[in-house]
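Quick heads-up: it's one chain on its own, the form predicted on its own, in structure tokens.
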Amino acid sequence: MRIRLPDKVHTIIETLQAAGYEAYAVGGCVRDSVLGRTPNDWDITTSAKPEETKRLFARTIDTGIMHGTVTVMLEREGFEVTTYRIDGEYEDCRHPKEVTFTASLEEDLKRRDFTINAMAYNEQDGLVDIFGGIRDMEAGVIRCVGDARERFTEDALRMLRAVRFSAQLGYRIEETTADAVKRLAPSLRRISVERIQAELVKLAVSPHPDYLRIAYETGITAEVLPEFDLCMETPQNNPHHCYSVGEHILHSMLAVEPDKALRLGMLFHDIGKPQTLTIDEDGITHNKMHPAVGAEMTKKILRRLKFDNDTIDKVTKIVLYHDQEIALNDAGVRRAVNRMGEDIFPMILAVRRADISAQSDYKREEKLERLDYIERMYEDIRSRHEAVSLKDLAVNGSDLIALGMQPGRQIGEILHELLEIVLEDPSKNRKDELTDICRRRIKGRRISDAET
């Protein structure tokens, strides 16, 4: 098998080889190349020790020199070059306490997580696949290198990575590997939330976000996202639904594009349903106020997982507004865009379509027709450039001050009054019209003040 190495990777490998050392591209870049994908980055493994690598290249960075890693810089592009190593004892379920450099490529590959990530390549020797990575790729299997319990004991995050690779590639997790996850999932508590968050996002935006089900079945979500477990265990005995809350969430995630905010919005849109579950006298389940409850829960969960503020804001709004009523007229749509936000409203439309797709057939056609009508009105509003927020008004605070108003809260109040008028009737969004309204408002306020 031949892999086309980038020129700079070839140069690094050839330089190391010319100096008498072994060197190979290794890990994910080899896996992706075999799959016909373009790797995001290229890692190189070598028999050269860090100081030996440093002597061969004009510019290097000591990225992780204690663990054998040096970043070689070629024309402002960095490539990690790591010495063959054997990892010592792991004390924190994530990093080895110490490493021992070795002259054996096999020993280096032996310490890696999965067979599909334990392949090496150079143009001289071709593909080095000691642990059956190609075989497992052909079979569509995620399998640990060696003993799965040892690999997960060394680095607990590998359990979540197994599910993430499964979701990205559409592979199943080999039985003994899955059994080891079930046994060792509680050790994920020792992994930093930032690492957990990164893996969850990669899983969520993968081609198979519904493989989060595997994380549930193996006990991973019980440790990192227990609120989802409650959803998987909450039934929906309701004409509008045909799945449990959790299964509905998983099916809905498949129905939106792989955008971070959208996929997370679908993951959390019904997270408040277990907490709001009621059952009426006919045995029908209801979940009143679940968007508001879910929005508060979502904010707390995303903060716990240390997401950035922009993601927290967007996803929380998606959860809050995903089921909110929108009046079937232009004014109603304009008000909804104003209320939800111009950046959020298009997401809400996508979320509602995905939500409907993951429900039962009950009134589905009617729901989709309603949504189509709202989308058409929204597109017409956009094409006419109608005002939906204060920034779209034909007047601003400076205009009101020019009319004689004193800077302060009243200016904001009047601008919001004007926006309400324009949301109802966009033809009034003209400077002369709004200025005239302002004059009347100001005059009315002065008379009122004089009378008091």
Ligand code: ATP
Second form
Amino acid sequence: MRIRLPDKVHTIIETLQAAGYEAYAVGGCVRDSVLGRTPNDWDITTSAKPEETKRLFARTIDTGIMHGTVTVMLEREGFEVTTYRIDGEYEDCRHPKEVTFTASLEEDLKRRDFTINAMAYNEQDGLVDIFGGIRDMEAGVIRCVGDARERFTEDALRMLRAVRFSAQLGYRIEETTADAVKRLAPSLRRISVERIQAELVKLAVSPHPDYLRIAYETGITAEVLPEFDLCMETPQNNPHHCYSVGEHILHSMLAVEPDKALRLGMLFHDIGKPQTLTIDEDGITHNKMHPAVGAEMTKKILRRLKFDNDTIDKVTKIVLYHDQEIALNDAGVRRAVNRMGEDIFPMILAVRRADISAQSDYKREEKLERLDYIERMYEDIRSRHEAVSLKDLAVNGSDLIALGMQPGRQIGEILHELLEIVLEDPSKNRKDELTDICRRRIKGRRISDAET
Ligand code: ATP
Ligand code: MG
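Target state, the form predicted together with the named molecule; input state, the form predicted on its own:
All chains and molecules follow, beginning with the one already shown.
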């Protein structure tokens, strides 16, 4: 097997070898190369100690010197070069508590999580595959290196990584590995939320986001996202639906493009349904107010998982607006764009499409036609450059002050009133028209002021 190493990786490996050390590309980059995918990054493993690596290259950064990692900078690109090591027990952060350097590549490969991630490559020796990574790739299997229970006990995050890799690659998790997850999933409680968040996002934007089901079946979501377990256990008896809340969520994730906010939006869009469930006298399930309840829950959950504010804001809005009525006319669509936000509105259209495609086919054509109609109106509004927010108004605060208004809260109020007028009738969005309206308002106010 031959892998084409990028020139810089080739240079680093050759430099280390010329100094008498062993060096290989290792882990994810070897896995991805074998699969014909473009690796995210190229990691290098070497028998050289960090100090020795540092002596060989002009510019290095001590990224994780305690754990044997030095980043070698070539031009503006950085490559992590890590000394062969044996890991002690992992703690909550990204790194094991203590590491021991070793002279053996095999020892270094043994500490890695899965067989497909435990292969090394250089041009001299070709592929080093001691644990059957290639065999497992051919079979489409995620399997621990060594004893699964031991490996998950050392680092519980590996359980979530197993599901993440299975979702990225469309692989199944080998039985003893899966059994070990079922047994040890509760120990995920000890893992830092930052590491869990990163894996959840990779799972969500993968080609198989519905493999979150495996995380449910093995007890992982019970630890990291128990709200989702409730959804899996909440049936829907309603003509619009053919799945439980959880299965509907999984199908809807699959139906939206692999964008972080959109996939998380789908994951959380119905998270408020179990809490709002009612069953009427005919046995039909309803979930009134689930978007508002779900949006509050989403905000709490995403905060708990330490997501950044931008993601929390976007995803919460998607949940809140996913089902909100949009009046079927131009003004209604302009109002909705204004209310939801220009960045959110197009996402809501995508979310609704995915939502519908994960429902029963009851009235599906009607729902999709309605959505198409809204989308066409939205595109026309955009191509006509019609105002949908304050910044699009033909007048601004300074214009109102120039008309003699006092700076202050009132200016904001009037601008909002003008926006209402313009959302209803875009032809009024002209400076002369709007200043006329303002002049009349100011006069009116003065008269009423005099009366009081
Ligand atoms: P990607 O970067 O595409 O997400 P990757 O396989 O490169 O996937 P990284 O998290 O970048 O994953 O880790 C690089 C390599 O380090 C892995 O391929 C694996 O060999 C090893 N590794 C990473 N995390 C762990 C862990 N928690 N336990 C054991 N080995 C690990
Ligand atoms: Mg990587």
